[in-house]
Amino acid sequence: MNKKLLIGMICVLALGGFSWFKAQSVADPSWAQATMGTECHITLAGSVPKRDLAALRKKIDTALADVNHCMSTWQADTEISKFNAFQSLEPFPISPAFAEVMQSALAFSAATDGAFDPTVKPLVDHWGFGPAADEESLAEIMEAVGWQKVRLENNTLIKDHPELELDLSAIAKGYGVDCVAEVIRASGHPDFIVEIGGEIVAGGTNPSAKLWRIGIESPEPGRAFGEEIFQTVEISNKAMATSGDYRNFRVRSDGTRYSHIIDPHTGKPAMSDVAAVTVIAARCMDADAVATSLCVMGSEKGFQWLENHPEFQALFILHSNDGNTFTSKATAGFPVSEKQNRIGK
């Protein structure tokens, strides 16, 4: 056979094989799927075989369904709903996943002096943010509220008050993001980003081989998601969570607003100078819990707390005195531009 013809045939076969392989893969796949009353957004950096991608998506679906079945208070057949309906002081068996989240929830309750409290569900309902209205007086409700009134012992939960109920929405989404991130890493994809309702884990680098750039929204009520960005950050192999008073809120008859973030000490919606706070941590579950806690504490106590917990970095967006603008302050290790106000050296 002619040597040139042979080389040509080899090139044609090689190009054909490359084209076939490319057709069987997806470059930088990205998708969204409904979960936890919101959406989960996922992007992978790099080329992923279609077969592997289909298998990965099934694993992610399973992981999200498991989290939802554990911790959704909006479904009667979930673990948390069954526990809430269990009006007994006897031990209530729970799954290892539920126990893991409760262990963290109670640890943060202790660490934040109760600013984080998983027993606020009756208060969430009372103020109109839960699946059912609670018509009891605030004083009656508070009798069953308090993180020290529930104990975790050997994968069981024990109530000290029969009407105690749990709401883990301030930590469950972060846990869900962590679970999805772990599934992706275990499947051999180190470069990815996962987001559920504003809670994020970013692994490795983006499709351009750079750090993942994430926008922090300006906390103005009525703005569409992503409509106005207050600050951008770049992270890799970190988790990020944001809490604030600007998305989920109600309006009183006199026109004043109150948010879904409940102060467990008063039983009322938190009233602090914090419009929003973004926390960066190793795990999204932790960042989620700390962000809620800092909103309850307010900026002064929040900064004091962060000084004793350097494993967390935070950006506070604060209400100005005029009520129409915002200021911001960040911990020294938070990855913001130099124009932002910082604490620390």
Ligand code: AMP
Second form
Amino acid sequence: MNKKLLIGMICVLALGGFSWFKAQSVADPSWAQATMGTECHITLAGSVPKRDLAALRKKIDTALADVNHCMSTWQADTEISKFNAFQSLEPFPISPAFAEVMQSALAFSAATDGAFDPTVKPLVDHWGFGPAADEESLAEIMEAVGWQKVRLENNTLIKDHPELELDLSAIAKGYGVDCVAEVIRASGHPDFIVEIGGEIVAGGTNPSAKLWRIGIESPEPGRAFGEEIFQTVEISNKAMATSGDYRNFRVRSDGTRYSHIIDPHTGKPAMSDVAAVTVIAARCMDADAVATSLCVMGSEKGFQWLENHPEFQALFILHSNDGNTFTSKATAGFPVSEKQNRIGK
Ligand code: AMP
Ligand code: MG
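Having seen the form predicted alone, can you show the form predicted in complex with ligand AMP?
All chains and molecules follow, beginning with the one already shown.
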């Protein structure tokens, strides 16, 4: 065979192979999967074979379904709902995943002096944010509330009060994001971002080989997601979670608002100066729990707490006294990429 013809044929075959490979893979794939009453958004940086992608999506579906099956209070057949319905003081066996999250939840309850409390479920219902209506008086409800009234022993949970009920919503989304991140990493993709309802894990770098840049939204009620960005941050191999009073709230007849975050000490919605707080940590479950806790504590107590917990960085967006603007305050090392100190509401 003519040498030139042979080289030409090899080039055509190589090009064909390259095009075939390209057609079989997706560049920087990005998709959403429904979960926990919201969506899980995932982006991978790099080219991923379609077959691998389909397998990965299946694994993520399974991981998310497992988390939901443990920790959703919105379905009756989940582990948490069965525990909540179990009005007995006998040990109730739970799965290792449920036990892992409960162990963290109780550790954060102790570390935050009860600002975080997984037993707030009857209060969440009472204030109209939960799956059930609770008509009992606040004093009656408080008898069954308190993180010291539930114990975790050898993968069983034991109630001290038969009506004690758990709500892990302040930590479960973060745990779910950690689980998805783990599945993605274990499948050989170090560069990715995963988000569920504002809780995020960013691995490695973005499709431009830079740090992942994330917008922290302005905590103004009624805005669409991401409509107004307060500040942007750049992270890599970190988790980030945000809590606030601007998305999930109710309005009283006098026009005042109250949010879904409950102060377990009073049994009432938290009334701190924090409009929103974003926390960065190694694990999303931890960032999630701390963000909720800081909303309860308020900025002054919250900053003191953070001084003793340097493994967390936080950005507080605070209601200012005039009621028309926000101010912000961040711990040292919070990875801000563009700073705006004040913006109008
Ligand atoms: P997050 O959006 O992560 O701040 O979680 C808020 C959700 O956690 C609420 O909708 C309640 O279901 C639950 N919750 C409210 N207050 C507390 C609290 N003080 N500690 C733990 N969970 C809470
Ligand atoms: Mg939280």
